[in-house]
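What follows is one chain in structure tokens, specifically the form predicted on its own.
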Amino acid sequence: MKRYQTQIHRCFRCGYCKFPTDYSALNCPSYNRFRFDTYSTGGRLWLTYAWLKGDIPWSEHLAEILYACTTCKNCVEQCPMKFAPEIVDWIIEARSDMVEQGKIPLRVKRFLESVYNYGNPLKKTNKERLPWIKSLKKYEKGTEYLLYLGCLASYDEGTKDMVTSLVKMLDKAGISYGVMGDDEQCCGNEVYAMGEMDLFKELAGKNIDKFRQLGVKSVITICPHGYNIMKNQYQGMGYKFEVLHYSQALAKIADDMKPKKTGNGVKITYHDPCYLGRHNKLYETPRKALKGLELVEMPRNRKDAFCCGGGSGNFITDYLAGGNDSPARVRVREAAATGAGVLAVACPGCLLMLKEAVKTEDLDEKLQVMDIASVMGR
């Protein structure tokens, strides 16, 4: 607690964290949703500082404000201060302090309990894994890549086309891969972002032990969240392995393919997932997978992309839902305004959030949400 208390007061709420580079819109998803300064990064940090000093008591509402942050890192990109790279770490550490004191909001508590009891936040048992997953190749020693599906791709029917398209592309390219099946559990990225470090260490430790037993040298993750946590946290936990996001594998495949043409004039726009883009600077790689297609960019793209609202567990806790200003609804309206017929994504969380928003906005006839593997396989 004291580590960041000595730094956090240096934020003087200049407001840069609320905007993209050109100040054309509100780019902090929680501030855009609620329009109260307490939901901006600067406001959130000052509330945290007041709580740390004892000026205000803990409350359920205070905790909800902290957990409404999607950890999208727009604030990190826009903050002009030298401490900018640490901002999201401060928020996560403040949450960790709350977890240690047993002071967390009910939705977060339920999320963490589900992961602890089921190994995933969806409260699904191994028997409830999508039945077609059982037909996928099981990882064996000597296989080149472990294909790590992640929670949403394992249990949510809405991701089926995403995964089946991906494995078809991998098979076509002759890439050797296998899945863990029932041995796979949550990667822990959202658990880490929520500040439950003991549970995160338990999840990561079990995954790493299994990787070691199987002799895994390289992992392809479907979810950017899994890519992020394995690349940036697992590597310091005693077992080294290569981590690729599936867009990186597809980009390699695309280099060996003839440029694909739509043939029907359908324009495509691409949404940058926060944990692939701002967290790990993979902006051009997913776009390589769309080589040859008519790509039109949304005004907010790459480091200025607007978050779908699902990060940091919000695809379950849903603190930013409701109203016209919910992040996913804002984003699909922006995508539709480009004239694109397809909104391409590279994250199962973004896929599900944006699909639902398209329905809510009555854009079904104008805009189709597809992941980049499905677009490549058209």
The other form holds:
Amino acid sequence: MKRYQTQIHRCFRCGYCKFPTDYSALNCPSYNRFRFDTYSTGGRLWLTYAWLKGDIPWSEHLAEILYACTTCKNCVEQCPMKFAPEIVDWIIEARSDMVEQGKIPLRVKRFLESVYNYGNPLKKTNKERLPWIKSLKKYEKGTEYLLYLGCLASYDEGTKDMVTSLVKMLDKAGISYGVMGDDEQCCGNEVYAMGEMDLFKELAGKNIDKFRQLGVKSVITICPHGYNIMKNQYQGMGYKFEVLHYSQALAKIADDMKPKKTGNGVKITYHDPCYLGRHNKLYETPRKALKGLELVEMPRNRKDAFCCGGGSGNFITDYLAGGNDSPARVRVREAAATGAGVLAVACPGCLLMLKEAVKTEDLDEKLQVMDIASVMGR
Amino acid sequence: MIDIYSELTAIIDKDYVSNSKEELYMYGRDPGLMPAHEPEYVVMPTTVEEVQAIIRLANREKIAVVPKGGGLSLTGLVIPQKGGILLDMKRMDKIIEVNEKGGYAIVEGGTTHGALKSHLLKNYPHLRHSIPDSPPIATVVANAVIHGQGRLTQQRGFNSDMVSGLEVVLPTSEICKIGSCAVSQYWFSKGPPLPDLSSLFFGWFGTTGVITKLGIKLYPCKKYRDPVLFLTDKAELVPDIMRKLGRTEMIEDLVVNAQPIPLRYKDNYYILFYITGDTEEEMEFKRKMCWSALWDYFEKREGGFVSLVPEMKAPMLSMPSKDTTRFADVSKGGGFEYSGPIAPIEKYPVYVKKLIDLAEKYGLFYSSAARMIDGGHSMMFSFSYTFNRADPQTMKRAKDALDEAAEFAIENGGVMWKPNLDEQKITMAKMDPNTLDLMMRIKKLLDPNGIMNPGNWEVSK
Ligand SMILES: Cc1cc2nc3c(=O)[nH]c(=O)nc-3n(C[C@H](O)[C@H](O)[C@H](O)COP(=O)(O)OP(=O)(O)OC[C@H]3O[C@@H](n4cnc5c(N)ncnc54)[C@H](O)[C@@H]3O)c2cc1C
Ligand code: SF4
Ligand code: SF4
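Can you switch from the form predicted on its own and show the form predicted in complex with its partner chain instead?
Full complex below, order starting with the chain above.
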């Protein structure tokens, strides 16, 4: 029996998890988007329990409610109960039960099929890896770091500046790194969060086999999602290696650099990605990469950051899109209100989600979304 | 056949209207122990005009409308006993005005206590409102509707006493202003010097209309705040201790806690009170006044002060108190409910004995927090029991214990606060018949079609 089945009734539905620490806004992105109690953490846990007990049947709507959770862990941070650290694990376990029973909503099904068929959720073939990726050094035995790109950095053009700036910084700092090229598989973080455990094991297994073959000792990931899954799941799968998120590498480089002069009076604000922040408690490290620049914090920052809405595959399934209250739109409005001209991010998912939202909100003139490597390299 | 769903989506953005099983399931129950009953539609209005249009539709079709805030009153008051339309008010969440000089805020019908607290702290740190210890999603309006009590209740009375005006959509759909705002642009009084019509809406559980705006009084937020804990193992002394502290007029809030764990709590009564002030001198003076009020007990070794280290003070200072909510999970069952009579403080010893007796009789885990109201004119005494949501047996036992507690509380001079349907029935049976008749006439007059939160305050035929 999965653990959630014996525990999930413990949610009191008190709603602390709807807020950040100071109660200034609604901080569960799906609750803020839909506003029905069903889309809050408590709603999800109660509905899942009702489904387990047979009080309500499975439905596409029920499954969508479950999958509209971005696994951002705001609830884990805010729930006052002792079980709080387990909440997102319960949601994932419930999803895995749905997967096992073949009861998943259409968009999730498509996402998983695409990973299954293409090795990535974007339905891209190896040939379609971005041109600048193809020119990167291949990892070979003895290279210090494997630079693990992840699906978005490998296939989505919107991440070009992020990747090219990062490799420039690594080159400049004399760091030895290489990429896996066509051998790189999806890291499986989203597949895991969606509860498709067999597919996750297959993906992770393939990556680990390759790491082992290549004798990889240290990995730098671009995406916090990859960082998270390698740090917290791969390590228990028979092959140990060091994992760094690229912000950690940049922070080290920044330590050795002269502080930047505040560039032409532009203020910068920083958006904490959930998988770096709340999942792995890396709050200050990415800020170090912005050393010397004029940083203005958004009201919701660090453990209170508001998710961009992209986690747990939602950057593709997009259950939270549409309307004024879609998380990315809310977040860019919050960023713009700080008076910052640059919204710095450390995740390709956040980068793409927030860039799109800036366009929708017509904030192009005011706010530029850039990743921290691009900011550093300016 | 008339398609109500389509009519509702013509009034409100369809994203905020649902008749799906999942929403109906959720909105058909609360975290307490009253039986579930589902609505047929859940809607989330944002404007007073939308509320009006829904009420018009409900009158035309003779279907029920149940307003809901955080749904945390725990006694089933938001469970739609007759189905119909559940009005989740939480999208009406604006803080419309803070009148700093006048000392009040005007909020919408679904603004949460959490949001108001946060707004004041950020923009008016010298002002505060009487925040209850319910989780922060509880709404300011719903809390006043049930005559809630907050951190300033010891000094200022029920939270409904601190209301300074209302805007209500009546059950017949007219918008009605109540209090000074009916004649003036200022929201300084809910009634006086006019006839106080606000009482038509507090304690009525939404049966007399939907409150869409509410003025709430704000009070000075003192620079210093210090919790003091006095302990006695003699329940019979508690009322006097409460009274003496109240009469010093030096304290802010006062709550008496009784619970069996941690073990040092068992068989002891913890009187927690707060001293506030703007200067160290003021704090010192107030402390001395409180100490001297309790000195006799100390000398006779009938009680003593507990020294509080900063880690112990932190949760006492946080508002709302998360510890109150954590009680729901002490026995890992995810549930608790409390029967809360409002009663004279002299009833503390008999109530607390009953609380413990019932816990033993029904094999339950108990706790009680008794908050002093208005300097000691009364208290809210909570008979709280946990239950396990996964074990229908503990749920039944907890409900039986609460029923028995309510009967006992009423027999002993208390009046049930936020009574569930069963407690409403007992209350009405005991009520002066002319009072009951007046209540029923008022209700009928305001809500001729009986659409508003039906089932509540209803005399069974
Ligand atoms: C852990 C915990 C601690 C608590 N501590 C306290 C405390 O310290 N003090 C205290 O007072 N209470 C306390 N409570 C009880 C309760 O949660 C609060 O009183 C809370 O403020 C109720 O607000 P709500 O929004 O949850 O109300 P709801 O349960 O949503 O509604 C209460 C009533 O108001 C009606 N209503 C809601 N909105 C409107 C409207 N706009 N117009 C007309 N009628 C409306 C509803 O129909 C219902 O009858 C506590 C509860 C819990 C779970
Ligand atoms: S998850 Fe925790 S904070 Fe959220 S409703 Fe449940 S008990 Fe409350
Ligand atoms: S993980 Fe985030 S989106 Fe999911 S329920 Fe918790 S707060 Fe909401």
